[in-house]
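Single chain ahead, by itself, as structure tokens, in the form predicted on its own.
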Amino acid sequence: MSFNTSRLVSSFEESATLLLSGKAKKLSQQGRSIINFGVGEPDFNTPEAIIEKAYSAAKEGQTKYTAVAGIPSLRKAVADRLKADYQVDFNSADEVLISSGGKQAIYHFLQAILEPGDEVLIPAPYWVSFPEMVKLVGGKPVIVASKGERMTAEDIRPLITKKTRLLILNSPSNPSGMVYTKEELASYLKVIESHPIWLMSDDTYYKLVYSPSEWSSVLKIRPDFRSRTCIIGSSSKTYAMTGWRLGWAVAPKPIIDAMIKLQSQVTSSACSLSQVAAEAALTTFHASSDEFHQRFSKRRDFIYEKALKIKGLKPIKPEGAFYLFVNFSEALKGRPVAEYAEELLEKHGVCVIPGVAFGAPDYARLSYALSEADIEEGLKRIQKSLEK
């Protein structure tokens, strides 16, 4: 007797993302050199004094279950920091659903708005999960596409439809790195302003933005909008957090109610350890995230301008988050990017994410978390395998 697995398994991609450093890491771990530009992670270690907190609560006894929204006093520091960093007035931890990572949040919030059928607006670029999570929602993901090098709002506008329920935002984005500016915000507002259209804005990202470019939160550009948003925030990426699995989303009582719901079936709390370490990363240790952004600044001018001369390669130079977007076409001559990044792992020992996880073919996914050795040694190896 044999047995398949469902339709719905069969219905959505693994994460491109995943599946690729995986694999670079198992060639790693059999004593391949490999450089890893594939991982969305930073290199570094979650800060000591953060851990020790973690640590002094494991000590003393804080290893049980928690509330299922996650512990009340981080629940506060969200809103605490938000309302700190957004410059929005963020008084109610209610308003607060902490999660086991970022991507749980974003589920769960799909599956509190959406009934099948409905129709989700995605930019392109886009982070792989966005299309696949919606999927799994039974959503219909609808990709905008740019007819210029950033979105306008007349992008987003004929797309519209009675079935349209949610516009998702990133900014920074992954991949590319581009953040929007309040103009583009406030425009993208605006054409969906007379729609029953929900906004999810994933700020992942928002601590890690690069000067001349500026951050803006698209509650305080547009405040009533508050009550028709979801944010989605994580201690991942600005506090080098990946492996504690946290993340938050913020959104009106009602919303957040019918998460809290959807999470007690599924994994009930966040971890308590992983919580007691974010609560002590947005308070009392906020200030290592600045030490982070240096060195990630650091880095994005420093393989943008290597990138640049390379032949063929055609690199936007990222605004924020730690990814370099780079057009690879003139230097394959037509060949896919995807066949190509399969090579480059096997016979150079390089990983990248080829843009069509992304909705962009033409290009690859570099991430910068790397040291500049490491960056160094990556492109050229890029360089020499683009002569061969």
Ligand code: PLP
Contents of the next structure:
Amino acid sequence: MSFNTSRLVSSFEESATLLLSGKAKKLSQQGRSIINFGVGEPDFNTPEAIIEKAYSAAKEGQTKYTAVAGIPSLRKAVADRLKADYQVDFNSADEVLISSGGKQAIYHFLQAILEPGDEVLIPAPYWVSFPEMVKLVGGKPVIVASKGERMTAEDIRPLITKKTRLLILNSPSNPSGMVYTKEELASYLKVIESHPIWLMSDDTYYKLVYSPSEWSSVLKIRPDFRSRTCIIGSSSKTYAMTGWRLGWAVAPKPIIDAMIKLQSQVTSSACSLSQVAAEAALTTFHASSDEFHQRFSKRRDFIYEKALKIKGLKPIKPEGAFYLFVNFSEALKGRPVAEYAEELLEKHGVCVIPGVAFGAPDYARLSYALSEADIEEGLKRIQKSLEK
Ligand code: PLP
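Form predicted on its own done, so how does the form predicted in complex with the ligand look?
Zooming out: every chain and molecule, the one shown earlier first.
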């Protein structure tokens, strides 16, 4: 008798970001001084007023299962926020699914539209979970490598086949912090418009875009794409609510209905109290996201200017999110970044995520969701590690 794990589980990787930053957390708990640039979450707590709302809701008995698709007032709050922030005509809470994090919403969307062997276009560098989730539902990730610094429509065009079913866009990008311009978005949509290809726009970081860059919604640029677009959103990064596990998908009703059916069998619904908290965040305490934005904007400038001064490092200036993506190839003179990252953590107590996990092996990702003092100390240690 053998009791192996399934072939499916063996076919994909564990999240490299969670793995490495978990290792860093463990070392820190053992008393080591660790600067963790690996974390993908704000370093501040959820605003007190949001916590209070969830606490009161618990006391009042909102501790039961909710509707599978989410509490109706939260579905409406998401629809209202979308209408206001995206400046699109959007009134339908029926086109919103509330999930346990944006991650689960993405997974349900992929399950709802993909057949085995369907191809999914994923621009590199990409968020670690996109290709793995596509594989998990039997699809085939097709990585779009840019010839220049930024992806063009011509990078996408030759990769479209009869099996292409979906293009994933993520702006601002995790890991590069890049934000697509209006013109870029319009050109990507033009390439796929005559093909039966869905669009998934992962807008997890859309509130974290720094001047002078501007974020644009695909739905505003091409309202006619609404019937073939799924928007992914989350309270995690905007409101410092990663642990509450609350996100959403906005898509045409038949797709949302299919996702509700899936969710009904998998988790029943997102956590009731997290839903109450997210509704408070999206409506009453929305301004808290502006305060977080200001802090991250300052740190963006701080880390970028400091990293630029380290010999051999080539950072990409982030336009959004809270990650600095740095080319280490010159500094490491051909040594694999992944090997260096292991040593950096063990010997110097600094955790960075090697770019190989994001489809960019010469790079490493540094989250700047850290205090300026920690950012400064971490970069000093990196500089020292490269001087040897
Ligand atoms: N999309 C991107 C690009 C992300 O970076 C993340 C989290 O790191 C998510 C989606 C999912 O976030 P959550 O599941 O916490 O809502």
